[in-house]
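Only one chain is given next, in structure tokens, and it is the form predicted alone.
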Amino acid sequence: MKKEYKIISELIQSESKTLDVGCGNGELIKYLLENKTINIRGLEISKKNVQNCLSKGLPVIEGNAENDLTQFPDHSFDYVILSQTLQAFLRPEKVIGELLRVGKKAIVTIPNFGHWKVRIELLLKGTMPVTENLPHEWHNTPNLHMCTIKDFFNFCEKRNIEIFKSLALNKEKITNINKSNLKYKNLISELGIFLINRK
């Protein structure tokens, strides 16, 4: 079980209507259905992944978040989850806007490109880093927009997006992120997890 899934589960209230955007093979949906009483469905761009999810009995529909979130009415979900997918979108700002329109709250998790291992590898080797959370090489990575925890904080601040909760995950350790420790958490954290809403 991914530690990230447990954290996401704890951020969601029971009996909530939830959408997992870019749900991949449905691992997170399966975990939430087994560990939380919620009404959840998934949206996934890959036909193969959608078929895989449906074969497991998971409620997933095929769709591209950049175009197809518009089909959902305003606040049609209590929570919308975007787990380690933001950096792969062509227009991440548009996607965030749609998450916050469709959901009353959004949970966004990002691999932290500001982590010290990423910085060291780029500095010493002069090549794009390959880590556990960023396993692809530059030529086959799905990541289009490299984002750090600090970048996401600044993004939210400039766009009047409220961060209800911000957590850093490093190995198995979970800690809170705030403005006073932001620079440090941006250096040592592998993953950022944010519960956000429009102000």
Second form
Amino acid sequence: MKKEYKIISELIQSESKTLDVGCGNGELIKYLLENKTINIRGLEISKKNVQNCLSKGLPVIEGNAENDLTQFPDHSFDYVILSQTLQAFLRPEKVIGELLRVGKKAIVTIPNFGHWKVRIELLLKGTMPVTENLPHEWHNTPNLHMCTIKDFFNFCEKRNIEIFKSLALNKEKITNINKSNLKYKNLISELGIFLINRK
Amino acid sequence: MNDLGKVKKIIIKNPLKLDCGKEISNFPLAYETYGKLNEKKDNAILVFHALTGDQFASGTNPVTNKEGWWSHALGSGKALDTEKFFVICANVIGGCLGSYGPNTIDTKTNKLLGTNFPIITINDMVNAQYNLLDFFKIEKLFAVAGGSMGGMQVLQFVSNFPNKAQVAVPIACTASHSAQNIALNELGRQAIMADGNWQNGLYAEKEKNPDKGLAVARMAAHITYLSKKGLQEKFGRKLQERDNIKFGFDADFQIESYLRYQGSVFVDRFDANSYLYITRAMDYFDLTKKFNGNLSKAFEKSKTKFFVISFTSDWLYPTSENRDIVIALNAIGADVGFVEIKSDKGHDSFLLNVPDFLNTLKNYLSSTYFNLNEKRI
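The block above covers the form predicted alone; next, return the form predicted in complex with the partner chain.
So here's everything in the complex, that chain up top.
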């Protein structure tokens, strides 16, 4: 999803210090380094991915976001990015807390479980949804805590997390999410992108 | 000992104040180089060796006729690619392959120094090797790299000379020798000193070396370089050239025979006093001490990029201790990468053919060199 990278890149100020949590094989880091003057690090759990990143010369640390974010001091990054990984954590709430401690701001993107295709899968077929964006079956999915755009919106509101910007991505089209169109965006968007901060 | 006259040496004229308080000057530092220094002099890597290593990191060691200790990692097309990089490796002071050490002849008495050699530290070793930059007229190294005690020297180097290396690669090491590390080294030292031939370190005069003690020290240490799983897979309970146990103290088991062999070949190439001095230097290593326990402060002034590497089965310098270095670097926002490589080969993994390690290191060095020195906007 190159479009997602572009949006993230636009949310980040130049010359800022950024941490990409769950950076995978470093694609986003590479994209940001090529398109921005930025100081960026990565944290990744898979050895293979870490080796891959380091092979490209990217400063990535092997570690688990649920335990290893503790090593970073408070507000040591301007931005902490969590791209499509939140659903894979055992304790997403704890991770969000850590993101907002380590980063002055956090950018969280979530694959939207409220998308109509997902809803139809369950409603009509009666089986756990399998879609292009969520290709795993119930028994082999790494996703432990799927949520919808609306869920995340409500989550932030309840926990005094300020949403600076909330964007919806659908078929390469980006739109703003706000309270009045939330229901609709939650139905038609594949991905939600949130720029958040502790109030 | 073999003829050391032919090894390359620089004579360090400037006085060096050692941590123990003594000052040394006009002392030799033996070194070897691999590859070519380019015109810009920006492709140099200083490699630091481990406890029993030497300057002959690759190719055939002309003194021992054995393969260099880092032959898997250093050479043409390898991780430290000599087609691309100019690699310098020196014998640490305290060592026994040409650098100032216990087997250096004292010009006043015409005898070997033995235990009259001063106690040295990792800091002293690094300060001595820093003179190589002047000798080769290198303003800034591309990288400093090393495993085990070599990794400790990497950390000390960056701390002492914050902006003299673009990249630092400490491998399978620690910032502070643990009680277990000290205990294991003490075991080795006691084995040497318990050998009647040791003679308070002045064995050269009697022309009888404490070979048995040194061999036992090596055997014990060798076990710590391997993993339990690796040992079990390689040796298990296999018997040594016999069908049954012999109800005696011969080497019935292959592992016994293997360790005895490791001990016996070691004494041919290594000096017992050097073993004492260098293990002592490792035990005294605690980079946090100078900074009131705060390791981050050791690296505060540095802009060096770090790449820390550990191995899953290394219990001598385990991942947790390597990770402490990463944590200290993160605390000051340093540029650091870290990976724990999966390997059953124990602490020795950094010396062996471990493809994930060698490939990652190779690609890291070449892409980082490209990003820092070759890329043109």
